[in-house]
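First comes one chain, alone, set out as structure tokens in the form predicted on its own.
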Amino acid sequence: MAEFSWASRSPLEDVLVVGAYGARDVEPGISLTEVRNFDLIQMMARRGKWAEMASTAKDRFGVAAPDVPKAVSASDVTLIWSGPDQFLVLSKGGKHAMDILSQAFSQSASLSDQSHARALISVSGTKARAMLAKLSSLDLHPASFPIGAAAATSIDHTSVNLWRGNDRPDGQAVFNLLVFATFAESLWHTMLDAAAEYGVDIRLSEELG
């Protein structure tokens, strides 16, 4: 019998080139960073079990599970609202991986491992809102979309989970988005086209923001 060996790879492996892109005669107004090698678990409360799931989540993660469109973070995990009675668990290092959470939430939730099914892209820079405004109908003004705000929305007709993380040390806002792996390459090209006029700094990271 033939033996198969599966090696995970980023859906952006063939298209992401670290370095400058677009306008070169200006300071880059956009930073696009792909974050790789993370754990991502979709949590959905079973019928009538939201309160039980939320209680277990508070004990497990040390923060209240989001029941409205927002993202909440503890030292080693971010919980991202993804719809009524459901959220995503984003982490690294295996502490909140599927095999562990499936035991903790066995009585209250259905879980799905999305770690290799999504790409995680971070957008920041002085022109981040201007670029995203070309592709999204969301109002990303700080008054409407503050730190911790989240949405299950679309970017140029591609479904994404979008949330605002903590600002960079220079005060620039950071927008994180998770996109299904199947659509990641297409969305990446779309964002590059939208960002090119501002100048783009493309990076890779192994660290969650």
The other form holds:
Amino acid sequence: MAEFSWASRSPLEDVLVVGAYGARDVEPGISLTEVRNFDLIQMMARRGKWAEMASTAKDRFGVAAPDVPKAVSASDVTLIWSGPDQFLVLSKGGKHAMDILSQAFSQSASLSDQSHARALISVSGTKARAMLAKLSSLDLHPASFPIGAAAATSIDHTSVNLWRGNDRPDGQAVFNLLVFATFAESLWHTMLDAAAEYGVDIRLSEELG
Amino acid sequence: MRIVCPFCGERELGEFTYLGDAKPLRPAAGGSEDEVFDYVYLRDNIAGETSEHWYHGGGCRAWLKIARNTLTHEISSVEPAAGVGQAAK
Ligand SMILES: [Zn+2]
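Can I get the form predicted together with the partner chain as well, since the one above is the form predicted on its own?
Let us now look at the entire complex, which starts with that chain.
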């Protein structure tokens, strides 16, 4: 029998080049970071079971499940609203992985493991909003899109989950973006095109922000 | 045109897909051929206020029921479509 090795790899592995991109001799206005190796579970309440699911989520994660477009974080997990009666669970290290959550929520929710089905890209820097304004029709001004704001939206005709994480230590806003794996490469190129004029600092990370 | 999704807020038209008339109700099981023909094929071509189904596929993926004026494109209401169009009991 043939032996197979199913090594998981990032959908951006062939295109992401760590380092400087675009305009040179300027302080990079954009920092683009791909975060790799995370656990991501799509949770959807079964019909009429949102309250039960939310209650289980509160016990399990220690934060209230988002029922409006927001991302809420505890020390080891982020819950990202993705639609009515549904949210994504983003974490690392297996503590909130599929096998564990599917037990905990077996009575109230349907779960789908998206850990290797999405790419996670984080956008920051002094020109982050200017760059995203070329791609998104959402108003990302701090007054409209504060820390913890989330949206299920489309960028370049591609569905994404976008949310604002905690600011970087230097005070710059951070916009996190989950995109379907098969669209990640296309979106990555679009983002590089939009960011190039500001100078880009491309990085890889294993840490959730 | 923009649509205010009851879940997501105001979004551009490109995130939505038009399905069609929200008025027809599926005939009860055993409905006559005429009723089914009417349900599947016959639509009014309204100049004025219509009731329509739209899909927020570029956002929260909810189905919506929208009241829209075909003369002005003014949208007077947007609500979740869950349960709308179900067969008569
Ligand atoms: Zn929506």
